[in-house]
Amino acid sequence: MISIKSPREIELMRIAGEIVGDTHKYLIPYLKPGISTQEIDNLARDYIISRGATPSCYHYEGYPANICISINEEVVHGIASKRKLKDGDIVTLDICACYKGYHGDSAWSYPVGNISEEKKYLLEHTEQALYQGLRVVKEGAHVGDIGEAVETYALEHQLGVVKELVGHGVGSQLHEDPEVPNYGKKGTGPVLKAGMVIAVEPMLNLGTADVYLLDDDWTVVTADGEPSAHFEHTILVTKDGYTILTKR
(Lines of atoms letter the chains of each structure in order from A and count residues from 1; the text may use other names and numbers.)
(Lines give C-alpha, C1' and ligand atoms only; values in the text may rest on other atoms or scores of the structure.)
(Ligands and ions follow the chains in the order given, each with its own letter.)
Protein backbone atom coordinates (compact mmCIF):
# COMPACT_ATOMS: atom_id res chain seq x y z
CA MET A 1 0.00 0.00 0.00
CA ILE A 2 1.30 3.46 -0.92
CA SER A 3 1.11 5.83 2.03
CA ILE A 4 0.66 9.60 2.13
CA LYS A 5 2.86 11.04 4.86
CA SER A 6 1.49 13.33 7.56
CA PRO A 7 3.18 16.68 8.34
CA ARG A 8 4.79 15.07 11.42
CA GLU A 9 6.14 12.18 9.36
CA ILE A 10 7.45 14.54 6.70
CA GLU A 11 9.31 16.57 9.31
CA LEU A 12 10.95 13.46 10.78
CA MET A 13 11.91 12.33 7.28
CA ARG A 14 13.29 15.78 6.53
CA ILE A 15 15.60 15.42 9.53
CA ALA A 16 16.54 11.85 8.56
CA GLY A 17 17.29 13.02 5.04
CA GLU A 18 19.37 15.93 6.30
CA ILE A 19 21.43 13.52 8.39
CA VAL A 20 22.00 11.31 5.33
CA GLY A 21 23.05 14.27 3.18
CA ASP A 22 25.36 15.57 5.90
CA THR A 23 26.92 12.12 6.28
CA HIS A 24 27.81 12.17 2.60
CA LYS A 25 29.41 15.60 2.98
CA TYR A 26 31.28 14.44 6.08
CA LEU A 27 32.75 11.42 4.31
CA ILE A 28 33.88 13.07 1.06
CA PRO A 29 37.26 14.30 2.40
CA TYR A 30 38.12 10.73 3.47
CA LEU A 31 37.56 9.20 0.02
CA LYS A 32 41.22 9.01 -0.92
CA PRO A 33 43.58 6.21 -1.95
CA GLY A 34 44.62 4.07 1.02
CA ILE A 35 41.52 4.24 3.19
CA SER A 36 39.74 0.94 3.73
CA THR A 37 36.03 0.49 3.20
CA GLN A 38 35.79 -0.67 6.83
CA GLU A 39 37.23 2.65 7.97
CA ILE A 40 34.66 4.50 5.85
CA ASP A 41 31.88 2.36 7.30
CA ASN A 42 33.05 3.09 10.85
CA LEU A 43 33.19 6.82 10.16
CA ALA A 44 29.66 6.76 8.74
CA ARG A 45 28.32 4.79 11.69
CA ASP A 46 29.84 7.13 14.25
CA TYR A 47 28.64 10.26 12.45
CA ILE A 48 25.07 9.01 12.02
CA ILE A 49 24.90 8.05 15.70
CA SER A 50 26.36 11.43 16.71
CA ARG A 51 23.36 13.05 14.98
CA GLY A 52 20.85 11.08 17.06
CA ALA A 53 20.03 8.55 14.35
CA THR A 54 20.95 4.94 13.58
CA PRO A 55 22.29 3.34 10.39
CA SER A 56 19.23 1.82 8.68
CA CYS A 57 21.28 -0.72 6.74
CA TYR A 58 22.82 -2.40 9.79
CA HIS A 59 21.30 -5.88 10.07
CA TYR A 60 18.59 -4.94 7.55
CA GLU A 61 17.54 -8.40 6.34
CA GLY A 62 20.88 -9.59 7.72
CA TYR A 63 23.12 -7.03 6.00
CA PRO A 64 26.36 -6.97 8.04
CA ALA A 65 27.57 -3.36 7.61
CA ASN A 66 26.36 0.16 8.40
CA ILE A 67 26.34 1.56 4.86
CA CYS A 68 26.75 -0.02 1.42
CA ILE A 69 30.13 0.69 -0.20
CA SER A 70 30.50 -0.45 -3.81
CA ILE A 71 33.65 -0.06 -5.92
CA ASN A 72 33.98 0.05 -9.72
CA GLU A 73 32.05 -2.93 -11.17
CA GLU A 74 30.09 -3.38 -7.94
CA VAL A 75 26.60 -1.99 -8.61
CA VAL A 76 25.11 -2.09 -5.10
CA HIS A 77 25.36 -3.61 -1.63
CA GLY A 78 29.15 -3.89 -1.38
CA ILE A 79 30.16 -4.89 2.16
CA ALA A 80 32.82 -3.04 4.17
CA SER A 81 36.12 -4.89 4.54
CA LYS A 82 39.88 -4.39 4.70
CA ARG A 83 39.88 -3.54 0.99
CA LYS A 84 41.46 -0.14 0.36
CA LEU A 85 40.46 2.46 -2.17
CA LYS A 86 42.93 2.96 -5.01
CA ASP A 87 43.69 5.87 -7.30
CA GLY A 88 41.36 5.63 -10.30
CA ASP A 89 38.51 3.86 -8.48
CA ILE A 90 34.96 5.07 -8.34
CA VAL A 91 33.16 4.32 -5.08
CA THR A 92 29.45 4.45 -4.32
CA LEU A 93 28.25 5.19 -0.81
CA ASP A 94 24.63 4.17 -0.23
CA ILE A 95 23.74 5.74 3.11
CA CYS A 96 20.50 5.25 5.02
CA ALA A 97 19.68 6.71 8.43
CA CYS A 98 16.70 6.19 10.73
CA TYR A 99 15.59 9.11 12.90
CA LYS A 100 12.79 8.51 15.42
CA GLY A 101 11.43 5.67 13.31
CA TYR A 102 11.68 7.27 9.86
CA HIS A 103 14.27 6.80 7.15
CA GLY A 104 16.33 8.79 4.69
CA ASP A 105 18.15 7.09 1.79
CA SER A 106 20.69 8.46 -0.67
CA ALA A 107 23.45 6.89 -2.77
CA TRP A 108 26.18 8.83 -4.57
CA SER A 109 29.17 7.75 -6.64
CA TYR A 110 32.51 9.50 -6.16
CA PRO A 111 35.88 9.57 -7.94
CA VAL A 112 38.94 8.43 -6.00
CA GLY A 113 42.01 10.38 -7.08
CA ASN A 114 42.41 10.63 -10.85
CA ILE A 115 39.84 8.62 -12.76
CA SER A 116 39.59 7.79 -16.46
CA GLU A 117 37.57 9.85 -18.93
CA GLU A 118 35.20 6.89 -19.30
CA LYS A 119 34.49 6.86 -15.58
CA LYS A 120 34.01 10.64 -15.58
CA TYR A 121 31.47 10.19 -18.37
CA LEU A 122 29.65 7.49 -16.40
CA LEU A 123 29.44 9.62 -13.25
CA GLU A 124 28.32 12.74 -15.09
CA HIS A 125 25.55 11.09 -17.04
CA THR A 126 24.27 8.83 -14.27
CA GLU A 127 23.86 11.89 -12.06
CA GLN A 128 22.11 13.71 -14.90
CA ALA A 129 19.82 10.70 -15.40
CA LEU A 130 18.70 11.10 -11.78
CA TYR A 131 17.72 14.71 -12.37
CA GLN A 132 16.01 13.83 -15.64
CA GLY A 133 13.87 11.42 -13.63
CA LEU A 134 13.16 13.98 -10.93
CA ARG A 135 12.24 16.62 -13.51
CA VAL A 136 8.93 14.88 -14.29
CA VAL A 137 7.86 14.39 -10.66
CA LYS A 138 4.71 16.18 -9.50
CA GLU A 139 1.25 15.29 -8.30
CA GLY A 140 -0.64 13.52 -11.07
CA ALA A 141 2.44 12.15 -12.83
CA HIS A 142 2.98 8.40 -13.04
CA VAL A 143 5.84 6.28 -11.76
CA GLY A 144 6.34 5.18 -15.37
CA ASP A 145 7.07 8.79 -16.32
CA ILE A 146 10.14 8.69 -14.07
CA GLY A 147 11.36 5.40 -15.50
CA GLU A 148 10.92 6.55 -19.07
CA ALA A 149 12.83 9.77 -18.43
CA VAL A 150 15.75 7.94 -16.80
CA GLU A 151 15.87 5.19 -19.42
CA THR A 152 15.63 7.57 -22.38
CA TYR A 153 18.51 9.68 -21.11
CA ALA A 154 20.64 6.64 -20.27
CA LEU A 155 20.16 5.01 -23.66
CA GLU A 156 20.88 8.29 -25.44
CA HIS A 157 24.26 8.19 -23.69
CA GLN A 158 24.90 4.48 -24.41
CA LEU A 159 24.70 3.41 -20.76
CA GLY A 160 23.30 0.09 -19.53
CA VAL A 161 20.16 0.41 -17.39
CA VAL A 162 20.07 -2.08 -14.51
CA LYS A 163 16.52 -3.48 -14.35
CA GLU A 164 16.84 -5.97 -11.51
CA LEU A 165 17.15 -3.14 -8.94
CA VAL A 166 14.69 -0.28 -8.54
CA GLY A 167 13.82 2.78 -6.48
CA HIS A 168 11.09 2.61 -3.87
CA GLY A 169 8.87 4.34 -1.38
CA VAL A 170 10.44 5.44 1.91
CA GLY A 171 8.88 6.00 5.32
CA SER A 172 8.75 4.11 8.59
CA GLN A 173 10.14 1.23 6.52
CA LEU A 174 13.29 1.63 4.46
CA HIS A 175 11.63 0.06 1.42
CA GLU A 176 7.93 0.72 0.86
CA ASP A 177 5.54 0.79 -2.08
CA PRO A 178 5.69 1.84 -4.83
CA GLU A 179 8.62 0.38 -6.72
CA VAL A 180 10.24 3.05 -8.91
CA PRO A 181 12.03 1.38 -11.86
CA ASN A 182 14.63 3.16 -13.97
CA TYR A 183 12.79 2.12 -17.10
CA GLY A 184 9.18 2.26 -18.18
CA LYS A 185 6.51 3.91 -20.26
CA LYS A 186 4.98 7.33 -19.74
CA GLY A 187 1.48 7.25 -18.31
CA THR A 188 1.85 3.83 -16.68
CA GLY A 189 2.30 2.73 -13.08
CA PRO A 190 0.97 4.25 -9.86
CA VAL A 191 -0.09 7.91 -9.86
CA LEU A 192 2.03 10.22 -7.72
CA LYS A 193 0.23 12.20 -5.04
CA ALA A 194 1.39 15.05 -2.85
CA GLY A 195 2.73 13.69 0.42
CA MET A 196 4.25 10.55 -1.06
CA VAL A 197 7.95 10.01 -0.35
CA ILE A 198 10.00 8.01 -2.83
CA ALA A 199 13.63 7.23 -3.59
CA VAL A 200 14.64 7.68 -7.22
CA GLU A 201 17.94 5.92 -7.93
CA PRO A 202 19.38 5.28 -11.39
CA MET A 203 22.00 2.51 -11.49
CA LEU A 204 23.75 2.71 -14.84
CA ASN A 205 26.64 0.70 -16.28
CA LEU A 206 29.37 1.69 -18.70
CA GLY A 207 28.84 -1.60 -20.53
CA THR A 208 26.13 -4.23 -20.42
CA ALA A 209 23.01 -3.82 -18.30
CA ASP A 210 23.40 -7.42 -17.10
CA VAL A 211 24.38 -8.04 -13.48
CA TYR A 212 24.85 -10.97 -11.12
CA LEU A 213 25.04 -11.63 -7.39
CA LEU A 214 28.31 -12.60 -5.72
CA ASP A 215 28.66 -15.54 -3.33
CA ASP A 216 28.34 -13.21 -0.32
CA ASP A 217 24.61 -13.01 -1.25
CA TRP A 218 24.70 -9.20 -1.18
CA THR A 219 27.11 -7.63 -3.64
CA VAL A 220 25.71 -7.16 -7.16
CA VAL A 221 28.28 -6.68 -9.94
CA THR A 222 28.21 -6.01 -13.67
CA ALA A 223 28.35 -9.12 -15.83
CA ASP A 224 31.15 -7.74 -18.02
CA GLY A 225 33.27 -6.21 -15.24
CA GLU A 226 32.73 -2.66 -16.51
CA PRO A 227 32.13 0.07 -13.89
CA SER A 228 28.71 1.07 -12.58
CA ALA A 229 27.44 4.28 -10.97
CA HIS A 230 24.50 4.93 -8.66
CA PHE A 231 22.86 8.24 -7.76
CA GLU A 232 19.84 8.46 -5.45
CA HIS A 233 17.77 11.03 -3.63
CA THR A 234 14.79 10.61 -1.32
CA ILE A 235 12.15 13.14 -2.38
CA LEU A 236 8.77 14.40 -1.21
CA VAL A 237 6.16 14.70 -3.97
CA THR A 238 4.41 18.08 -3.93
CA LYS A 239 1.48 19.59 -5.84
CA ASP A 240 3.70 21.14 -8.47
CA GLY A 241 6.97 19.20 -8.19
CA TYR A 242 9.14 17.74 -5.49
CA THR A 243 11.40 18.55 -2.55
CA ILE A 244 14.70 16.75 -2.09
CA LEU A 245 14.93 15.46 1.48
CA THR A 246 18.51 14.17 1.20
CA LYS A 247 20.22 17.36 0.00
CA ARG A 248 23.99 17.14 0.01
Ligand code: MF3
The other form holds:
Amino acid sequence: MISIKSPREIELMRIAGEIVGDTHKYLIPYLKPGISTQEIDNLARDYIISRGATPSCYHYEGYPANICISINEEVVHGIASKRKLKDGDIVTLDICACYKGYHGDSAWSYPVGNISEEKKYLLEHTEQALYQGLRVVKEGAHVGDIGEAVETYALEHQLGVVKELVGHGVGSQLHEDPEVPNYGKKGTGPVLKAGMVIAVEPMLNLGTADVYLLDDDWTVVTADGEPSAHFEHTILVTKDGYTILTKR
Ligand code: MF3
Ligand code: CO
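Hand over the structure of the form predicted in complex with the named molecule; the form predicted alone is what we had up.
What follows is the entire complex, opening with the chain shown before.
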Protein backbone atom coordinates (compact mmCIF):
# COMPACT_ATOMS: atom_id res chain seq x y z
CA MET A 1 0.00 0.00 0.00
CA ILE A 2 1.36 3.41 -0.96
CA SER A 3 0.17 6.05 1.46
CA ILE A 4 -0.96 9.55 0.48
CA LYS A 5 0.26 11.99 3.07
CA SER A 6 -2.08 14.47 4.78
CA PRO A 7 -1.15 18.17 4.89
CA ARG A 8 -0.05 17.71 8.52
CA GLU A 9 2.17 14.76 7.60
CA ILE A 10 3.66 16.70 4.69
CA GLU A 11 4.47 19.60 7.02
CA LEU A 12 6.28 17.25 9.45
CA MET A 13 8.14 15.60 6.57
CA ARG A 14 9.13 19.00 5.24
CA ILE A 15 10.73 19.73 8.61
CA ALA A 16 12.37 16.29 8.81
CA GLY A 17 13.74 16.80 5.29
CA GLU A 18 15.02 20.27 6.12
CA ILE A 19 16.87 18.86 9.14
CA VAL A 20 18.47 16.20 6.92
CA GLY A 21 19.51 18.81 4.33
CA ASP A 22 20.90 21.08 7.05
CA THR A 23 22.83 18.16 8.57
CA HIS A 24 24.57 17.69 5.22
CA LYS A 25 25.42 21.39 5.04
CA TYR A 26 26.67 21.29 8.65
CA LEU A 27 28.98 18.32 7.98
CA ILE A 28 30.52 19.39 4.65
CA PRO A 29 33.25 21.61 6.20
CA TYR A 30 34.39 18.66 8.33
CA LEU A 31 34.97 16.32 5.37
CA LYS A 32 38.74 16.84 5.29
CA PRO A 33 41.67 14.43 5.41
CA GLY A 34 42.31 13.24 8.98
CA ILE A 35 38.80 13.19 10.42
CA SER A 36 37.58 9.75 11.46
CA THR A 37 34.20 8.45 10.39
CA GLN A 38 33.35 8.04 14.08
CA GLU A 39 33.88 11.76 14.60
CA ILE A 40 31.61 12.52 11.62
CA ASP A 41 28.95 10.18 13.00
CA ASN A 42 29.09 11.86 16.43
CA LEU A 43 28.78 15.32 14.87
CA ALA A 44 25.77 14.16 12.83
CA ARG A 45 24.07 12.66 15.88
CA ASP A 46 24.58 15.77 17.99
CA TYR A 47 23.38 18.09 15.22
CA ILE A 48 20.25 16.05 14.46
CA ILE A 49 19.37 15.90 18.16
CA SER A 50 19.99 19.66 18.54
CA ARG A 51 17.26 20.16 15.92
CA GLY A 52 14.71 18.17 17.91
CA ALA A 53 14.96 15.05 15.72
CA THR A 54 16.53 11.61 16.08
CA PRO A 55 18.89 9.75 13.71
CA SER A 56 16.58 7.20 12.04
CA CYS A 57 19.40 4.80 11.21
CA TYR A 58 20.40 4.27 14.84
CA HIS A 59 19.39 0.72 15.74
CA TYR A 60 17.31 0.44 12.56
CA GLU A 61 17.23 -3.34 12.17
CA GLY A 62 20.22 -3.35 14.50
CA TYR A 63 22.33 -0.83 12.54
CA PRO A 64 25.05 0.27 15.00
CA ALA A 65 25.69 3.92 13.97
CA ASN A 66 23.76 7.16 13.51
CA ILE A 67 24.30 7.80 9.80
CA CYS A 68 25.81 5.67 7.03
CA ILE A 69 29.32 6.69 5.95
CA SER A 70 30.70 4.88 2.90
CA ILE A 71 34.16 5.49 1.44
CA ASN A 72 35.32 4.83 -2.16
CA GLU A 73 34.33 1.25 -3.11
CA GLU A 74 31.80 1.12 -0.27
CA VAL A 75 28.38 1.53 -1.87
CA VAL A 76 26.08 1.90 1.15
CA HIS A 77 25.70 1.32 4.89
CA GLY A 78 29.36 1.85 5.87
CA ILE A 79 29.66 1.89 9.67
CA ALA A 80 31.53 4.62 11.57
CA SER A 81 34.92 3.55 12.88
CA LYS A 82 38.41 4.86 13.66
CA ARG A 83 39.11 4.96 9.91
CA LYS A 84 40.17 8.43 8.79
CA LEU A 85 39.30 10.18 5.55
CA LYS A 86 42.28 10.57 3.22
CA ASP A 87 43.05 13.03 0.45
CA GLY A 88 41.58 11.65 -2.76
CA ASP A 89 38.76 9.67 -1.13
CA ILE A 90 35.12 10.11 -1.98
CA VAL A 91 32.74 9.75 0.96
CA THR A 92 28.99 9.23 0.95
CA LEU A 93 26.92 10.45 3.88
CA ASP A 94 23.49 8.81 3.95
CA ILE A 95 21.53 10.75 6.55
CA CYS A 96 18.07 9.94 7.89
CA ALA A 97 16.27 11.91 10.59
CA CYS A 98 12.94 11.41 12.30
CA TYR A 99 10.94 14.46 13.40
CA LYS A 100 7.73 13.95 15.40
CA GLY A 101 7.35 10.48 13.92
CA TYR A 102 8.18 11.28 10.25
CA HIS A 103 11.38 10.63 8.35
CA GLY A 104 13.59 12.38 5.83
CA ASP A 105 16.31 10.52 3.92
CA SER A 106 19.09 11.92 1.74
CA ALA A 107 22.47 10.56 0.66
CA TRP A 108 25.18 12.62 -1.03
CA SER A 109 28.73 11.77 -2.13
CA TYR A 110 31.53 14.25 -1.53
CA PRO A 111 35.16 14.65 -2.59
CA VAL A 112 37.84 14.68 0.14
CA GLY A 113 40.69 17.02 -0.82
CA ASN A 114 41.82 16.51 -4.42
CA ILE A 115 40.19 13.62 -6.22
CA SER A 116 41.00 11.96 -9.53
CA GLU A 117 39.30 12.96 -12.78
CA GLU A 118 37.48 9.64 -12.89
CA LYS A 119 36.08 10.13 -9.38
CA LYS A 120 34.92 13.63 -10.42
CA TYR A 121 33.21 12.06 -13.43
CA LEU A 122 31.48 9.53 -11.18
CA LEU A 123 30.21 12.20 -8.74
CA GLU A 124 28.98 14.54 -11.49
CA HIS A 125 27.18 11.88 -13.43
CA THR A 126 25.61 10.15 -10.45
CA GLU A 127 24.19 13.49 -9.29
CA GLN A 128 22.90 14.06 -12.84
CA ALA A 129 21.35 10.57 -12.82
CA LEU A 130 19.34 11.57 -9.74
CA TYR A 131 17.98 14.64 -11.55
CA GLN A 132 17.25 12.58 -14.67
CA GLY A 133 15.14 10.28 -12.47
CA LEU A 134 13.36 13.18 -10.77
CA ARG A 135 12.60 14.90 -14.09
CA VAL A 136 9.92 12.35 -14.97
CA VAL A 137 8.15 12.48 -11.58
CA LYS A 138 4.60 13.82 -11.44
CA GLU A 139 1.12 12.56 -10.74
CA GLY A 140 0.27 9.82 -13.23
CA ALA A 141 3.89 8.78 -13.92
CA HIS A 142 4.91 5.19 -13.26
CA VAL A 143 7.70 4.16 -10.92
CA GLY A 144 9.28 2.40 -13.91
CA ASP A 145 9.60 5.77 -15.67
CA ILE A 146 12.08 6.82 -12.97
CA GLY A 147 14.06 3.59 -13.23
CA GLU A 148 14.30 3.79 -16.99
CA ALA A 149 15.43 7.43 -16.89
CA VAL A 150 18.17 6.70 -14.33
CA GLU A 151 19.36 3.51 -16.00
CA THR A 152 19.43 4.98 -19.51
CA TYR A 153 21.50 7.93 -18.33
CA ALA A 154 23.88 5.71 -16.32
CA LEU A 155 24.46 3.29 -19.20
CA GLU A 156 25.00 6.14 -21.66
CA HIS A 157 27.80 7.25 -19.35
CA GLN A 158 29.31 3.78 -18.88
CA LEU A 159 28.44 3.58 -15.18
CA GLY A 160 27.34 0.39 -13.39
CA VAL A 161 23.81 0.53 -11.93
CA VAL A 162 23.52 -1.15 -8.53
CA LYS A 163 20.36 -3.27 -8.59
CA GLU A 164 20.47 -4.91 -5.16
CA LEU A 165 19.41 -1.69 -3.43
CA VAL A 166 16.48 0.51 -4.40
CA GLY A 167 14.73 3.75 -3.52
CA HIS A 168 11.55 3.60 -1.48
CA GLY A 169 8.51 5.34 -0.06
CA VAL A 170 9.14 7.45 3.04
CA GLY A 171 6.75 8.44 5.83
CA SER A 172 6.17 7.31 9.39
CA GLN A 173 8.42 4.41 8.35
CA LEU A 174 11.86 5.01 6.85
CA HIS A 175 11.16 2.40 4.18
CA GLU A 176 7.62 2.24 2.81
CA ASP A 177 6.07 1.12 -0.45
CA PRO A 178 6.76 1.47 -3.29
CA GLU A 179 10.22 0.20 -4.12
CA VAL A 180 11.87 2.64 -6.55
CA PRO A 181 14.52 0.74 -8.55
CA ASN A 182 17.21 2.52 -10.56
CA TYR A 183 16.32 0.40 -13.57
CA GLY A 184 13.11 -0.56 -15.29
CA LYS A 185 10.76 0.19 -18.09
CA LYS A 186 8.60 3.21 -18.82
CA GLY A 187 4.90 2.65 -18.13
CA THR A 188 5.46 -0.20 -15.68
CA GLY A 189 5.20 -0.34 -11.89
CA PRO A 190 2.93 1.57 -9.52
CA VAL A 191 1.39 4.88 -10.60
CA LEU A 192 2.43 7.97 -8.64
CA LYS A 193 -0.17 10.24 -7.09
CA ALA A 194 0.10 13.71 -5.59
CA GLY A 195 0.82 13.40 -1.87
CA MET A 196 3.06 10.36 -2.14
CA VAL A 197 6.58 10.76 -0.73
CA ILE A 198 9.44 8.74 -2.18
CA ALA A 199 13.21 8.61 -1.97
CA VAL A 200 14.95 8.43 -5.36
CA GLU A 201 18.52 7.23 -4.90
CA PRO A 202 20.78 6.12 -7.75
CA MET A 203 23.88 4.21 -6.65
CA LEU A 204 26.31 4.08 -9.59
CA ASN A 205 29.71 2.42 -9.92
CA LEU A 206 32.70 3.45 -11.97
CA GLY A 207 33.19 -0.23 -12.83
CA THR A 208 30.76 -3.12 -13.04
CA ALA A 209 27.37 -3.15 -11.33
CA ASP A 210 28.22 -6.11 -9.09
CA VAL A 211 28.34 -5.66 -5.33
CA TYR A 212 28.69 -7.85 -2.27
CA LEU A 213 28.12 -7.65 1.48
CA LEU A 214 31.06 -7.49 3.89
CA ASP A 215 31.36 -9.72 6.97
CA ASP A 216 30.02 -6.90 9.18
CA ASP A 217 26.64 -7.74 7.59
CA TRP A 218 26.03 -4.09 6.65
CA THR A 219 28.66 -2.61 4.38
CA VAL A 220 27.98 -3.21 0.69
CA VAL A 221 31.06 -2.86 -1.56
CA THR A 222 31.69 -3.05 -5.29
CA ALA A 223 32.88 -6.45 -6.49
CA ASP A 224 35.71 -4.99 -8.56
CA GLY A 225 36.86 -2.49 -5.91
CA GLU A 226 36.08 0.50 -8.13
CA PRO A 227 34.48 3.55 -6.46
CA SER A 228 30.74 4.02 -6.10
CA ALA A 229 28.60 7.14 -5.63
CA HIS A 230 25.12 7.69 -4.22
CA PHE A 231 22.81 10.71 -4.51
CA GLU A 232 19.38 10.68 -2.89
CA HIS A 233 16.55 13.11 -2.24
CA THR A 234 13.25 12.55 -0.49
CA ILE A 235 10.56 14.19 -2.63
CA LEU A 236 6.85 14.93 -2.49
CA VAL A 237 4.97 14.01 -5.67
CA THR A 238 2.75 16.86 -6.91
CA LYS A 239 0.17 17.30 -9.71
CA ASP A 240 2.75 18.52 -12.19
CA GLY A 241 6.10 17.53 -10.72
CA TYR A 242 7.69 17.19 -7.33
CA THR A 243 8.99 19.13 -4.38
CA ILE A 244 12.37 18.23 -2.89
CA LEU A 245 11.91 17.82 0.87
CA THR A 246 15.62 17.31 1.64
CA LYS A 247 16.87 20.56 0.05
CA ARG A 248 20.38 21.63 0.95
N1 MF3 B 1 19.06 5.65 3.49
C2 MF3 B 1 19.37 4.30 3.88
C3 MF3 B 1 18.54 3.35 3.07
O4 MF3 B 1 17.54 3.77 2.51
C5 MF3 B 1 19.12 4.18 5.35
C6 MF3 B 1 19.64 2.97 5.89
S7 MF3 B 1 19.47 3.01 7.60
C8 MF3 B 1 20.34 1.65 8.01
O9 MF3 B 1 18.86 2.19 2.96
F10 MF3 B 1 20.18 1.54 9.27
F11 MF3 B 1 19.86 0.60 7.35
F12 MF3 B 1 21.56 1.84 7.69
CO1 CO C 1 16.96 5.75 1.29
